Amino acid sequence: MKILFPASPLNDRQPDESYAEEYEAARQSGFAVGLIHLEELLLNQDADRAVRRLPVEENPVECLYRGWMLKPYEYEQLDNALRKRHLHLMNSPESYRHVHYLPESYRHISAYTPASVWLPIREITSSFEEVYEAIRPFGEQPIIVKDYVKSRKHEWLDACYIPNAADREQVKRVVQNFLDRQGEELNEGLVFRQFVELEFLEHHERSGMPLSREIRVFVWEGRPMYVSTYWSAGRDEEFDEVLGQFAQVMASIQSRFFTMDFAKAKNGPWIVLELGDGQTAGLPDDADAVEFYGNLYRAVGGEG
């Protein structure tokens, strides 16, 4: 297998300055590496330029991307691209959807995550009714808003948490600044999700979003590959004895390689936060590189 990484903007021979270290413990690891130059895609919707560095494979070459989260659209172009050079992404155009985007996945996750409801954004007029006729059924709930992919929780009071679901002017306000900040970013449209009080951390220091106790899970082929606590690199002994109960949902998951965030309910169980594509999820802070990669190169087939 072939791992792929971001080229540097200043010099496409070298990896991004984000994913140098990334990069070279794949390479230390086992792993073949090569560079894509994002820029061409994600600026220039030139897909074939952005690969033009990478060798035509005489035979069918497994690669999997490790970079920035890229659009559906723009997943798929770079698919395309590889494919013309005999690279082939270990996880379809279909399966980043999947787990990219909230609603595509929700049925999966649903019995263990925050009730959800969601709108595409062509739905929502400026009278925002269809938003109030969507949340109705939170009632007087907490709520957070994001689109189908991201929220602005280090935002959290102005563009992300709604205290009341009924109360209009309050929605109105956190939606409408959710709106405005994402612009161009936003994906698809707008999720909104039972807020469930986690266990608590501490609050984060510059916006004051609270940090709760929260696990990610990278999942190669249904089994768990890499775990981590979600703020620092680090263990969770309590998490480590449930994660077995969680198999048959990661197992159902329609990808090779995804995410699955966790998170401790106060004085409750632990529940799933979301899901993500595993090539564009990060490692958390502190994370070591050799580990995940020498984790990565023995779930897929590789020595050591």
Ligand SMILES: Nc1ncnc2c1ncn2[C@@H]1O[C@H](COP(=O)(O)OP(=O)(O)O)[C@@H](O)[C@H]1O
Given for the second form:
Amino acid sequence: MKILFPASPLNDRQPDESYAEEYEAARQSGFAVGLIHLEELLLNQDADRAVRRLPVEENPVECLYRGWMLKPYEYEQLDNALRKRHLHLMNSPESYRHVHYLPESYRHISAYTPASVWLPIREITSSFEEVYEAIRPFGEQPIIVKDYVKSRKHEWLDACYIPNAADREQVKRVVQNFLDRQGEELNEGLVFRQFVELEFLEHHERSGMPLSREIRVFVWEGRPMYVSTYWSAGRDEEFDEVLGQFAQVMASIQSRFFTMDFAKAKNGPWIVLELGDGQTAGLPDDADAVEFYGNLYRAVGGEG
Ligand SMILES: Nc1ncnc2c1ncn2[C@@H]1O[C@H](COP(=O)(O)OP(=O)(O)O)[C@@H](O)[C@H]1O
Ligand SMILES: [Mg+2]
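Got the form predicted alone; could you also share the form predicted together with the ligand?
Next comes the full complex, this chain leading.
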């Protein structure tokens, strides 16, 4: 298994600063590593150039990408370019998409996650009638808005949280802010989710967003590979005790490597917040990268 990281935009022989620690940790753990010049893919749509520093392999080599989120079509372009060098991304473009877009995997997690509806961007008109119609099932409950991939959680009151789904003024203000601020970066369409009051931890030191008791689980071939509290690395003993209850839903996700994020509902159960591809999901800020790659190395089966 070879792990591919983004190269520094300034020097394509060095890892991107944001991934330098992971790059070293992966190497130390026994993985072969390589660099991708992502700007060539993302800005110039030239996937072949992005991977040109990687040697062509004689026999197929499985690869795992650890880097910034890619749009599914970019992931597919990367996969195609790598294949020409006998390098194979460990998740197919289909499974990347399956966990990247909430509507794709929602049916697998629906019993454990806040009720959600979605609206592709082409179906949204300036009157917002389609939005009001889509969120009618939520009645007067609070909801949150995000796109198929990301929220603007750090702009909680302006572009994420809607206190009353029946209040059209509120809905319009928050959704319009969300659309304006996502701009060209909007992923596919809007997702509206029932707001569930979560167990409070503290306020985010920069954005002031309320932080909740949340956990990120990296799942390798259906089994938890690395478990950590989300906002800063650590363990939550109560969560560790219930993790086993999610074995079946984890095994049902059509991806060999993904993340499942959990949160503790206030006076309620642990719920699933979202999934992500394990290749592009970030580690918690102060996570021990050596531990992460050590676990991954053992999960993969040890070969470098
Ligand atoms: N349905 C919900 N009810 C309550 N809080 C939520 C809900 N969905 C998300 N959140 C809060 O908003 C944050 C961002 O939501 P998330 O779906 O993880 O989007 P992102 O992809 O931007 O991380 C979560 O970490 C959680 O704190
Ligand atoms: Mg999240």
